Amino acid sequence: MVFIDACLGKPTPYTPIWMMRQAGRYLPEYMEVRKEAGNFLNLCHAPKLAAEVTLQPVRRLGVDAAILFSDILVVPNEMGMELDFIKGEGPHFAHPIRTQANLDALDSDAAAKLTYVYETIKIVRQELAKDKALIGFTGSPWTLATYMIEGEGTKTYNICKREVYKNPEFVHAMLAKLTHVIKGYLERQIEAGVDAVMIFDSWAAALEEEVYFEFSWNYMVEIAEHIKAKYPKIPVMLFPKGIAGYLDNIYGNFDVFGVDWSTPMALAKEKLGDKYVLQGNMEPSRLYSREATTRGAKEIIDIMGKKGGHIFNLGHGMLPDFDPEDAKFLVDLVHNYSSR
């Protein structure tokens, strides 16, 4: 697989490409399946439907990898937290984790309950072309913890950050519990058939540097090193969003570092290009203009060169009002322009 070869730093005939949130609301065929499911959470829980939407962007766009269709919050949901997705507001936990008793009540064996995810993976792997990779994923312990403590998405993180500074032992206990569950979750995804795994740290930028490494990056590296020790041939990809200023201190045994669009690709290459394969990082909104797409994609490929060590992606997820034909234009452009 071209994508897996690229993840492992091997030469490839062209730069492979996939896009974060490539299976989603910008695709009319996704909206049809979502309508059939009734709601987002039902879709995550229905393996045949989730497999279908996982495969849709591969069929339509010709990307080099599919990413499992699910949600990071199925993990705390199966740990025992009641989860709803409220229209116009996003995810909501009715009973946030604020006390040690709340934390103690969470199920440490939740990975065993996520059977619908593993069933989705098995269906996708049966139907996905052999030369296309399937990426499994999870949210990072820190990103999951922010939702679990706040009870919903937040712009200020004031409740979870208050706990970081006032009750650090409590937060570390939650992160350790999540780390344990995530290790089992990724192991089971690999056993079900994914070819690579990715850890999304969406709220990395909420923490100052020293605190970030203590409360987030260290746990991501622990998970990555656990997976690499047990499955050395499975690429591990880490995506911390918004930490361009922390790149000098990135460490750990993993394969691919995801670069968000606010981090200059040249800077990421300078700081990390000798240690890790880089993934990214076109600003998603460039997809509104083919001229802007062409300029942005060629610039990134020129910076990264054509010797391998790069996976093309957006620097964050697809937006709901993108035109699928513009996404297809980007995929074809990357394949053709980067061709060796």
Contents of the next structure:
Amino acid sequence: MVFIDACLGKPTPYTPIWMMRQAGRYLPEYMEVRKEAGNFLNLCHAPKLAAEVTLQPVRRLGVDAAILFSDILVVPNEMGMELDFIKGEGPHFAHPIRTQANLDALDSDAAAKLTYVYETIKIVRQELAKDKALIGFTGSPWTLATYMIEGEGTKTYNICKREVYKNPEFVHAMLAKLTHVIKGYLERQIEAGVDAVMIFDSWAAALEEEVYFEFSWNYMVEIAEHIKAKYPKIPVMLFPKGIAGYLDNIYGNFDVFGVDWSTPMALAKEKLGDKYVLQGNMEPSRLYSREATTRGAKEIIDIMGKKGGHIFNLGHGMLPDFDPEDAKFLVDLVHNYSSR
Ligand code: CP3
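Return the structure block for the form predicted together with ligand CP3; the form predicted alone was the one displayed.
Then the entire complex follows, led off by the chain already shown.
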């Protein structure tokens, strides 16, 4: 698999590409399946339908990897938190975790209950072409904790930051519990058939540097090292969004560092290119213009070179009003322009 070879730093005939949120609302075929499921969460819970939407972008775009269709928030959901996706507002937990007693009530064996995810993986791996990779994923402990403490998405993170500075032991207890669940969750995803795993730390940028390493990065590295010790051949990818200023202190045993669009690729290469394979990082909104896409993609490939050590991706997720034809244009461009 070209994608897996690239993750492990081996030479590849071209730069592989996939896109964060490549399955989703910009695809009319996704909207059809979601309608059949009734809503987004039902879709995550229905392995046959979730497998179908996992495969859609591979068929339509020709990307080198599929990413499991699910959501990071199914984990706290199975730990016992009632989850809703409210139209126009996003995710919502009816009962946020604010006390040690709330935390103690959460199930630390939740990984065993996410059977619909493992079932989805088995179906996808059967249907997916042998030369295409399947990526499994989880949210980072910190990013999951922000939703669990706040109860929803937040602009200020004021409740979870109050806890970080006022009750650090409580937050650490929560992060440790999540770390335990996530290790079991990724192990089971690998046993079910994923070829690589990715940890999304979407809300990394909420924390100042020292606090970031203490409350987020350390836990991601603990998970990565656990997986690498047990499954050395499975690439582990970390995506901390918005921490360009902290790159000097990045450490740990993992394979791929996901570069977000606010981090200049040349800077990421200079700081991390010798140690990790880099993934990224075209600003997704360039997809609104073919000219901007062409310039942006070529610039990134010129910086990263054609000798390997790079996986092309967007610097964050696809948006619902993108045109699938523009996404296909990018995939073909990257394959052709990077061809050795
Ligand atoms: O194609 C893929 O990337 C795989 C599927 C995937 C989804 N969510 C599907 C989804 C993945 C990898 C995620 C991860 C996820 N979920 C993250 C981390 C990655 C990132 O984007 O930073 C986060 C923070 C979430 C939490 C979440 N889920 C939010 C904030 C929302 C609502 C925002 C929105 O776009 O409406 C979701 C819902 C969600 N997850 C959708 C999809 C396709 C939209 C649901 C729909 O209405 O159909």
